[in-house]
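Heads up, the chain below is alone and in the form predicted alone; it's given as structure tokens.
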Amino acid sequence: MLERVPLLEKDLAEYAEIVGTDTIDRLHALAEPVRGRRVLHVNATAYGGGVAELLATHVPLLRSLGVEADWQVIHGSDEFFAITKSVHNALQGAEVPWTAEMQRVYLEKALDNALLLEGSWDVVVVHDPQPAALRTFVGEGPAPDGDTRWVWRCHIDLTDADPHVWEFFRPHVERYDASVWTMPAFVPASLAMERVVIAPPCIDPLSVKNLELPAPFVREICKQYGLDPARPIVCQVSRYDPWKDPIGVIEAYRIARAEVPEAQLLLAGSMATDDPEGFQVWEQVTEARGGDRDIHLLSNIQQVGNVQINAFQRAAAVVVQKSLREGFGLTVSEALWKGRPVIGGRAGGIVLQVRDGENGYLVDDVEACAARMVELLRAPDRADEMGARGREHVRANFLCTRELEDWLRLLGELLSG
């Protein structure tokens, strides 16, 4: 069988203080038609990426509402994950080889995983390209009423997808009963599917990564990892991925430091099991750092986990997410929720979160990023005001209860039809 991910329990009632009792009551009403139904989420990794973070909250909240929800991950070889990383890059617009041999390896592994899928499910939700062909090989599959509903959730930006790679995946995706996307612009015009849902991801305000932390604790965490809490910190939290442009962040920081010499830069992220490219990017970023003691590179290899990321984001004077392509960028909402302004690349879901000039800035190049760093570092009161507006923007639009509502509506539609 596929690997089942163990999860902590969550109680929806605990979110009432943050989102209000009306929201909690509405979620219970929406859950009524789907209580007792079996919902399975399938993706490629249990940790190290935004999808894993989303599911670690979403599945327990479904359970809290009486849905029999589960989360399982597919099996894959190094070769398979190297291929799916190429697919990910191609679908975001990179030029990569897409050979018959790569397609064969991908489909064979998809078939292997389809044969491992067990149980009777009312709805199976498959995340991103890695397991996308499961639907093709499973067929209709068993369900209590003999008809499992299938949903494909695409978390990446397909606005400039390689047409050959997308055309390979499109017939597999069109076998699903519905697809869910972060933004309308991500949906390829060639997709022939009746039910297409737009539902941006959200953060969990009660997760370890987002819980309130005492200021002395935050400062101590920074000291433990070599940062000086008395000096301003510029921070980017993301996987070590070329699309996140960590080298561009270093270049922008060096320009800004010429005017704000006391500033420090922290790049912190994690290595995901389905991203073999991460270690190569780590080496490239290390080379770009060039031994600069004011540029700090950290990852889960240095025991950086959710508590540390929480502290770093809270300690930052400015948070950066200078992505060149981005599905959503959960770290943007995480930082805004902590009251920090964000300088974001004008890409993907970042434009949904950063309101240019209100809670941060959108930038298109290294020079603009550096100029905004300088502006915010020199005006900490303005940075705090922007961060406060950002927190309310996230409260209204990007907390996990809103995403849960989107999914309950979709599940209700699929299971009533």
Ligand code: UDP
Second form
Amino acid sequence: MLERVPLLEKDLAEYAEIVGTDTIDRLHALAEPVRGRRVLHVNATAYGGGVAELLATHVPLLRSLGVEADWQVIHGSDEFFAITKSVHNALQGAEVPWTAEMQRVYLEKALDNALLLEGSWDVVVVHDPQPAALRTFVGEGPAPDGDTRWVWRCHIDLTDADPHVWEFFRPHVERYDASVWTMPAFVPASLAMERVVIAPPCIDPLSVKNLELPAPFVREICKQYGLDPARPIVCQVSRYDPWKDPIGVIEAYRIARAEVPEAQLLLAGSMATDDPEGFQVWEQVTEARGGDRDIHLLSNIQQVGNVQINAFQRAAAVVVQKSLREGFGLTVSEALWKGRPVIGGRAGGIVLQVRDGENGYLVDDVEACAARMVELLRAPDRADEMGARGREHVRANFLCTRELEDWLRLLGELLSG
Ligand code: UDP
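Condition change, the form predicted alone to the form predicted in complex with the ligand:
Below is the whole assembly, all chains and molecules, this chain first.
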């Protein structure tokens, strides 16, 4: 079978304090037609990156509502994940080769994984391109495909997708009963599918990454990782990926530091198991750092986990997410929820979260990013006010209860139709 991801226990009732009891009651009512039904989520990795983060909350919350939900990950290989990373890049607009051999390796793995899919499911939700072709081959494996409804959840921005790569994926995607997207602009015009749903991702305010932390604890964590808690911190939390533009963040920080010399920069980024590019980018970023003692590079290799990320986001005077392309950018809502203003690249789902001039700033280049860093570092009270507005924006739009509502609606429709 595919690999099952161990799940945490989550109790929806505990969210009432944050989102109100009306929301919880509404969720129970929406869950009625889905209760007892079997829903499987499949993606490529149990750790690292936004999708794993989302599923770690979403699946336990479905279970807390009585849905028999599960989460499994596909098997890959270094070669397969190198190919799917190329696919990811091509779908985000990069020029990459897409050879017959790459297509063959991709499809062979999709078939292998389809043969490993077991059990009978009412709904299978497949995330992103890595497992997208699974649906094509199911029926050839042990899982009966009779009444199963299939949903493809695309987390990436396909606005500038390489047409060859998208045309390869389109027929596989069109076999699904529905697809779910972060923003309308991401849905390719060529997609022939009746049920297309927009449901942006969200954060879990009760996850270890987002729970309240006492200020002395936050300071202690910063100290342990070599940061000076008495000096302002500029922080970006992201996988080491060129689209997250870590080198652009270093360049912007260096310009800003000329005016705010006490500022320190922290780049914290995990290496996901499905992302072979990470180590390469880590080396490029290390070179760009050039031994600068005020630029701190950390990753999960130094045991930077959820608690540390939580502390760093809280400790930051300013959080940056200078992505050049972005599906959603969970890190933005994570920081806003912690009351920090965010300087975000004007890309993908960041524009849903950062309201320019209200809870942060949208920027288009290194210079603008540096100027906004200086502005916010020099006006900490204003930064706090912007952060407070950010928290309310997230409460209204980007908490996991909202996303749960969107999914329960879709599941209810699929199961009744
Ligand atoms: N993340 C983490 N540790 C790191 C870097 C990132 O836990 O060192 C988390 C981050 O907090 C966020 C997720 O990984 O929850 C990244 O999601 P996002 O949507 O920002 O980007 P993606 O990686 O999916 O492109």
